[in-house]
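Starting off, we have a lone chain in the form predicted on its own, written out as structure tokens.
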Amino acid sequence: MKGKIAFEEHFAIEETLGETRNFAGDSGMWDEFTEQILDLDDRRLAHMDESGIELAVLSLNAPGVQCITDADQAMDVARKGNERMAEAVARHPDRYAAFAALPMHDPVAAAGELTRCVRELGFKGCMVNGFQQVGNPDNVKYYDLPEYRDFWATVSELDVPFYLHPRMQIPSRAENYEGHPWLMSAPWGFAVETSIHALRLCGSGVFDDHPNLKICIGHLGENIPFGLWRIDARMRFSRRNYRGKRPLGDYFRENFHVTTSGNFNDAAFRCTLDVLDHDKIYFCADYPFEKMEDAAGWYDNTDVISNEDRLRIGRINALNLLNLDLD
């Protein structure tokens, strides 16, 4: 399928490049991976052309500024990444858009940077890489906390999506992975960490205050679609400190948007299609951590969806979510 739109597509700047080394695969691939994740011109565009991707929304690689404990340093790095993306969009306005990188130490500062990126730079939303480390490596903040309500008010006012991207749990909180470090990242821990954060948001009451919020998560829903029925069923007996006015599943189905990034599997795709409105599902690749040709080859040929839904999920839904104006 030609004309696909993808929006979990990463790049790095020099300050964040080293953070990706553990996720780049075999160490012999590092030089190749470095070229891919730093490039915002011919090489990336050629991969997009070969895969039928018309437009990619760029985002700073994980964990990005979320692992920088100093607020001022994090803001400097975020702004450098955001300016680099803005330059790439200016060079290739028909091929790229951008999601803002945000330091989440101070909700007011994060809201200010998001507002600048959306209103001055034309960004389409933001991508935040999980919890924020603040002050020291063992101090983390999740965004369901009351102190972030003004930030969510700004996201609501701007009416742009917030993409919640995975990151690994920090060592001081990861005793259950001891002796099994392979579990901590993409094979399992990414989904665990992101799904917990997403469910915390569902239970915080933030969607009652701001019902137009749009939260994106990747990998066909970070395992939540498979477990959503049971979550709601068992919460009849476990609602302590649950602050939502409605069942959790209502918020997930109405406020969450799910992409195919890095999960090119028919069985998981069927489950997500069964759980969510098809207008809330999107094609994405997760480049360069995944190959665009693998994502597109699976998506273009899966028989799980009709050609009408293939166009909807591959293009039309993103046009609507991101308010894109493409010919």
The other form holds:
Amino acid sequence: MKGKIAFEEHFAIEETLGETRNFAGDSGMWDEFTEQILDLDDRRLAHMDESGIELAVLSLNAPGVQCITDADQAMDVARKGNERMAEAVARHPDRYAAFAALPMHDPVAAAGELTRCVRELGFKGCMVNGFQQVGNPDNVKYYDLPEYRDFWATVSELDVPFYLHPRMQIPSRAENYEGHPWLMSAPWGFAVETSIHALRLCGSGVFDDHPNLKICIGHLGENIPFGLWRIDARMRFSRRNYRGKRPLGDYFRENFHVTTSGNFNDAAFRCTLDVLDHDKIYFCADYPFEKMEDAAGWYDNTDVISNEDRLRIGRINALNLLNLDLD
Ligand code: GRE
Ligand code: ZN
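For comparison with the form predicted on its own, would you give the structure of this protein in the form predicted together with 2,6-dihydroxybenzoic acid?
Below, the chain from earlier opens the complete complex, with every other chain and molecule after it.
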């Protein structure tokens, strides 16, 4: 299918590249991976052409600024990344858009940078890589904490999506992965970490205060669609400190937007489509961690997606979510 829009598509700047090294695959792949993730011109555009992706919304690689403990330094790196994306969009305005990188140490500063990126640079939203490490590496913040309520008010007011991207748990909180570092990252731990963060948001009441918030998550929903029925079923017996006014599933179905990034699988897609309305599902690749050709090869050909849904999920839903004005 031509004309697809994809929006979990990463690039790196020199300052954020190193943290990604563990994930790039075998060391033999690092050189090529490095070229792919730094490039914002011909190489990337050629892959987009090859796989029918008309527009890619760029974002900084994970964990990006979320692992920079110093607030000022994180802001410098975020701004540098954001400027780099703005330049790429200016060079190729019909092929790229951008999601802001945000340092989340200080909710007011984060809201300020998001506002600047959306209002002045024309960014379409933001991508944040899970919890923020603040001050020292063992101090982390999740965004359901009360201090982030004003930040969410700004996201709601700007009416742009917030993409919650995975990151790996930090060693001091990861005892249960002991001896199994492979389990901590993309094969499983990414989804555990991101789903917990997403569910914490649901349980915080933030969607009661700001019902128009749009949270994107990738990888066909970080395993939440598969578990959603059971969450609500069990919470009829034990709600403990759950602060949402409505059942959790209501928030997931209304406030969450789920993408195919890095999960090109019929069974998982069927489950997601069963749980979420087809207006809440989107095509994404997750380049360069995934090949765009693999993402598109599956998406364009699988018969679990009707042709009408293929166009909707591959393009139309993204035009609406991102408020894009393509012809
Ligand atoms: C991602 O961006 O989704 C990602 C990483 C690192 C490894 C695998 C992966 O950031 O999918
Ligand atoms: Zn990704």
